[in-house]
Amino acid sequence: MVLDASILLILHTYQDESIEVYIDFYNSITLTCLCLVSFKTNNMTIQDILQKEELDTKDIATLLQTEGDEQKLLFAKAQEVQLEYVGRKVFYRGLVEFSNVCAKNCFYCGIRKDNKEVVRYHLEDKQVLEAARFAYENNYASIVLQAGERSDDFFVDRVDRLLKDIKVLSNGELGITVSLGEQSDQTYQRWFDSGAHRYLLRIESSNKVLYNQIHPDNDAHDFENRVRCLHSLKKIGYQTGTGVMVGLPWQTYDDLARDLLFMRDFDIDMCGMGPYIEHHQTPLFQNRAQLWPIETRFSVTLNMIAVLRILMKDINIAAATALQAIDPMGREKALRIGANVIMPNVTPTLHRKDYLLYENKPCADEGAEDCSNCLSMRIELADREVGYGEWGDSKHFMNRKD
């Protein structure tokens, strides 16, 4: 289509104004022209949003939908904030998945209680401690204890004992993150007193309606209790982390924007979030036709990480393993635009394939040594450096304490 001189003049003169100006000023402009104007306006809008001091739901939802050149603007801003506030260092958290026995029945999870096809396992205490020793001797400085969610006395006592033993074997030098779901205030306090100092409890979605859609309707999967647990963890003194799945059925960009604002308003210290990847042995799998394409889920997750880094400049953000399940360079891409924590898996290789929260989990057949060597090279490729021997605690947490 050829534009006449008067239309070109209008486009040039009013390129920074809203689209309504075009309609009022030159009512005969065609739909094609309006689309062109809208495209130019959106480019300017992204730049304007990134210059704002405070972002609202609409701003964030717009940023989360960016692609192409607009996404590059977002990533550039996030990287600028990252380098200024948390630097180039990436901190290791040696991941120990010590059991896949779970009392919960979350509709999205491959190790949910009612999945009878899972081969259940418990690592022996000796195996957990050997994994912790590997992390300690390889200068990881921190580990994560993760398992299916349970709150029975045997489980609580066992975790308490493991925390104390890990502190002894490392001369108190290993930092410990726990990701073991909803517990009583007494249990959280007990584990904190025994050596855990970070806790990751993902909200999964801050939209109560959506949360209820992806969980059974009973007291064991109560949204308010999830939020209560987060407040309890923070009150006790943990560095408190949460996170969401990106690309769930029924999820909207506004939902995700509000998730990020929930994290900001709660004042979290760390975040772990990744793309939703369906598992064929779960109830939510039947809704797979409603999912965004897997590439969209990946891209929007990167946008979530970038926007969160802009919103909460000095928190710790993990580069989720699930990103690598979609893109071989997924974690590296996250490290370049905001993430600063990565979790090498130190679980014995024999059981890694049995801890499948989602399908296509990467590195399931690798040993701890393989994983370590691979990640160090990946981090270098991302123009980052490993913070060996450093706990890498959340600067946000430390700044708030000060």
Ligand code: 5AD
Contents of the next structure:
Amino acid sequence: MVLDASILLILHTYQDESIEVYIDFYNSITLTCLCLVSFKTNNMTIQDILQKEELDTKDIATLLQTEGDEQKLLFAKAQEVQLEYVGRKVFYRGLVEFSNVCAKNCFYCGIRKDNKEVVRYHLEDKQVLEAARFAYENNYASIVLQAGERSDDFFVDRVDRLLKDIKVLSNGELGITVSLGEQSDQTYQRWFDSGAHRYLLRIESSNKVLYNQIHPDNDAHDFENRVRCLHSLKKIGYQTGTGVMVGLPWQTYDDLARDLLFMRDFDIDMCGMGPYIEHHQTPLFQNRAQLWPIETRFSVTLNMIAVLRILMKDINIAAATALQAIDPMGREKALRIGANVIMPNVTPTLHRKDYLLYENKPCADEGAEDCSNCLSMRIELADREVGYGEWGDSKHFMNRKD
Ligand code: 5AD
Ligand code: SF4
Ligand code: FES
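Can you swap the form predicted alone for the form predicted in complex with ligand 5AD?
Let us now look at the entire complex, which starts with that chain.
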């Protein structure tokens, strides 16, 4: 009724105009009406989709685009699944960024080999062990060892030694996740035997064409090898995690939907995904004009987390630090709608500002103690509780093994 009246009003307004203008305008009104109708159907559809047992690419792409009230429906469902399957607990992984030296040249990353502006550093073994000790003494129960990617013997041996030393200093109690990129099967096996039991290797994008657009075209950046690595990790017995960046240039909602289906089909145990944030010293910065607005990248990342929680109910999902580079409450928001892991930075403050994969990275000037206090408060604010002293392994991994 209301619409009819407004159309009449508009027709009246246009009575003196030429017929072409009227037709143009009428078409646009018709489109508006269709939009309203489709919004309504869409609104119903979101509820319908959320009740389906199996989601396909189209369903997921629709969910990923939700905003406003529709997004609230998605979040409510994700939260319900989260509370039922993984509960309120959030597990800590103390993040040690022990070197920013990288042999690779990913087009999006601030510490890529060819970025000559970066001040390169290596933590000494002693510093890595101190960071691990801090995590241990503060009951974090787990750490993540992360660095730029290298696979030379010196590096592989060093990581192996560090893993053993961390196990010794913590009486075998600290769980260790490794996030050190593509390695040989032998290296993965060796690190596993030395005490690592979880591995994070983001696929970045499961669309090979897009993957190739954001990486150099050479053997060191080969999509098939990345997939091979993920299989190898799983076969060795790691809890295997992957993830993608959200809002890359050229990336579509269908790509993102297929990323989630890739994770489901691969049967991953853990996931870390965050918004893509451009870094001015990288080649991909020149494509910034075609990026989604930063708020959209943020919102769609939350949608990705929520949908993944619905798709894979008992996996571990990290609230990526990059979310907080966009919204001061970004990580807390993620914890409320599906994420159940957070990575407090325990890297010595002096080097944090040199590990900038993207701009505006939070906690660059803080120390491990600051982040510890800050995060415990934030988690409480998000109505979640820290699982101090617990490894918080992926329930999915346990269920998959049974
Ligand atoms: N924006 C967001 N995430 C990034 N990463 C690297 N560069 C960026 C960026 N510019 C992510 C990649 C990598 C992880 C360690 O950091 O997904 O796997
Ligand atoms: Fe190196 Fe990882 Fe950055 Fe690629 S994303 S350049 S492998 S640190
Ligand atoms: Fe590092 Fe808040 S988490 S300062």
